[in-house]
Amino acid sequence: MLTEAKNLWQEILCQIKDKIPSQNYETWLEPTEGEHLTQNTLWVKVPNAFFIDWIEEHYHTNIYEILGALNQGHLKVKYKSVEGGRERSIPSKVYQPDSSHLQPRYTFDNFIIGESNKFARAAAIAAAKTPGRQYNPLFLYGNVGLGKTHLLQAIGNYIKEHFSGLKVYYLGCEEFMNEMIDAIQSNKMVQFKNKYRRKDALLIDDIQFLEGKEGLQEEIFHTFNALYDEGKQVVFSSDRPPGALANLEERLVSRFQGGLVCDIKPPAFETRIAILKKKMASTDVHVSDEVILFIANNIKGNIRELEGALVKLFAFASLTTGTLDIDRTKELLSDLLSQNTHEITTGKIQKVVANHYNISLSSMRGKRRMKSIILPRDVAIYLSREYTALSLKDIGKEFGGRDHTTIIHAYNKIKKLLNKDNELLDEINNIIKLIKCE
């Protein structure tokens, strides 16, 4: 069955290739090969164990969607590492009406704790241990790649394990909207409402997708009320706190703020090292402490950037015989390092905006309320929220000790203006270019 396995896997790869960036395909999927096909299982050969983890995390859904389209949805996919013979299988993605949409690998135990996230993790654990009774709703926010999805799914997995009779469901806000549209078109809104309002724990990721979508906001509002009134656990995540979400109904913002709202910040240096070493432990590739320290010192944005750095190093080690010393590491990570060399800070933003509007830098942080100063200051606050990882409180400190409500107001003001003022939009786009060149 070797030829059949190769052909089937090659067909899967051909279809995935059109869906993902070419560099990702060449790094993670091109080196794989269909090895064996049985009645229920497709075996795939990969260079090392890290490939198994990466493919599971990033291409699981694509693979099973394509298998389903090829009328092979009954198959399980199992991976075999050439180095070390490690094997792992991904469960077949057969649709079940009560499926939780949770991925078992997301647990509290394998979530790396640091000062930047320990409060959010503690709140998530508390909500998971007493679903519907403490911290309901729970609202987690932070920039991309900091672990919000991990914590949401860890809550779901904990509830499933310790409260076997409860129905748990995780999904993204965009998926919720797509299902709602399908339900409206097929006249199945009653079934749609029942599906979500009969859960015991509902976990909705990327709630910022609600912005400006009135019908979706209405449905989320009523779904939340139905669950909350029954004492069911609801957890949301977003890239911003509730008050910073634009074009959102006040009653919905009020619901989000009615429980516990906590943020997740970028990982500190020690946490970055712990994350890198944790990832290292699951592979057969050795990276020296010198290299680990170099990565942790130079890549500070988020966990995904750290993982992306290791990805390149692991791929190099798997596919070549070269040595992973510090010079080779700098060469391999040059693109990532250049991005971080030009890291955007509030200081850079204030400097460029002040120069653009011909005002003093001190005006950005001062108390003066002249019209000629208010707009530049609000623009700088908006850009600080969009392009840095600082919390609202920290942004406020950078602007003369302003409180978070002032920062939210300035951010929302500029965001709304950009929807109708093309001249301001062009102006801010030019400012962004200057900041990135600074």
The other form holds:
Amino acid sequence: MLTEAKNLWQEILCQIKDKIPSQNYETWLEPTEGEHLTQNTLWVKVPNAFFIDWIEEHYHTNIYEILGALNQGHLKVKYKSVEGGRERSIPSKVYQPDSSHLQPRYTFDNFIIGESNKFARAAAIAAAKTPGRQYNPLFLYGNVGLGKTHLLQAIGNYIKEHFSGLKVYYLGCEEFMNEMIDAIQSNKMVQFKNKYRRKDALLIDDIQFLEGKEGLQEEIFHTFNALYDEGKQVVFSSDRPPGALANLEERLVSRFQGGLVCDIKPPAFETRIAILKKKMASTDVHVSDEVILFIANNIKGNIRELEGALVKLFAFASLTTGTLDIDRTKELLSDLLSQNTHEITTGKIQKVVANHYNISLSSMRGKRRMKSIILPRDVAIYLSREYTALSLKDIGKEFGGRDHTTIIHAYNKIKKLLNKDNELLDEINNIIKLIKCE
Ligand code: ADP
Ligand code: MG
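Would you mind generating the form predicted together with ligand ADP now that we have the form predicted on its own?
Up next: the whole complex, starting with the chain shown before.
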């Protein structure tokens, strides 16, 4: 049974290896080993308890898919940690989502509030407390790793807990499409339509996937209308605002905008610290304030990366007795830190926008109010608000000491224009691409 377990786990790892970044593979999967196989269980040895949480949370679906493909779908995978040479079997937490596709770990209680997300969180709570009655649809948008899925799932969990009769369902837009294609191929469109139109609250994540897919847009449109007419709650998330989604039917954009649209921005420094401290409080590992400050200063735009950084440090702390100082932290987090050097700053935005419109950097920051300068300046202000974690006041400082009402005014002006001016939308999308390459 021993070699069988080893081989089976090795086969699973081989297949996962191609699907995930090599650094993740090396950190989390390479140090594991198939240990023992019984009729129903494949036991896997891992270095410590953090590995169990991490693997279950991130690779659970992959592992079970591969087991299924290997005709071993009846097997459960369980983990044993070998801390300090002693073997300890840990009851494995099951992260398997329930039939609503909801994961209990996403709640409003463990969602840290900051300036960047308080509006979206308040709207999500309102929708969860009065499903279908206040904000319909609720449309949350923001960059990757800022908590959209967390809020969608928290809405679902709240409704499930407080309105036991209601049918709530969460899924990604891509999953919706795959299911729709299966239904078309197997002549089961009626069942498919019924499945979604009978929900009381439908939470569809990552709706940007709709771009350019007409059939899918059509189906989402009709599903939304059917639910809306019945007073059922619909929540969407996207990485862009509705007006900035390319190749989207006008009627769908106007549906999205017909409810409440809220954005989530990158967290400010204090919020990043609060998130790190809260996540640290749930373990017994201690990370010094100096290291926490270092992480918060260097990983800015993405909460998932903040969490990833901590988990890596926790794993280190529990594997060795070495001290976790700044140098060691830099070493352990080198991959995450290098990604963050590509962070979008106001400086980069001003430079690319000035280049694009052929104006000088000094006029971008200066006081002159010529038409040829105002539009580029407003675009740069808009992008600074959308893509950096700076406050309105700090953005004002970067633009020659303007006050925050001027910044809001410029921001709103461009936001409004984007809803009707497709040429400007294309231009801005191009500018964003250039800024990301800076
Ligand atoms: P998105 O869907 O926007 O890409 P997620 O919702 O998946 O982002 O968030 C990434 C990770 O960060 C998740 O583990 C989530 O729980 C965590 N997270 C995001 N925002 C917060 C927050 N405000 N407080 C606590 N954890 C958060
Ligand atoms: Mg998400």
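Each form is matched to the other, and the largest set of C-alpha atoms that superpose within 1.5 Å is called the rigid core. Since the model is a prediction, treat every value here as computed from it, not as a measurement. Numbering follows the first chain given and starts at 1.
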| item | value |
| --- | --- |
| Core-aligned CA displacement of Asn71 at least 2 Å between these two forms | yes |
| Core superposition between these two forms, C-alpha change of Leu210 at least 2 Å | no |
| Exceeds or equals 2 Å, Cα of Ile349 between these two forms, core fit | yes |
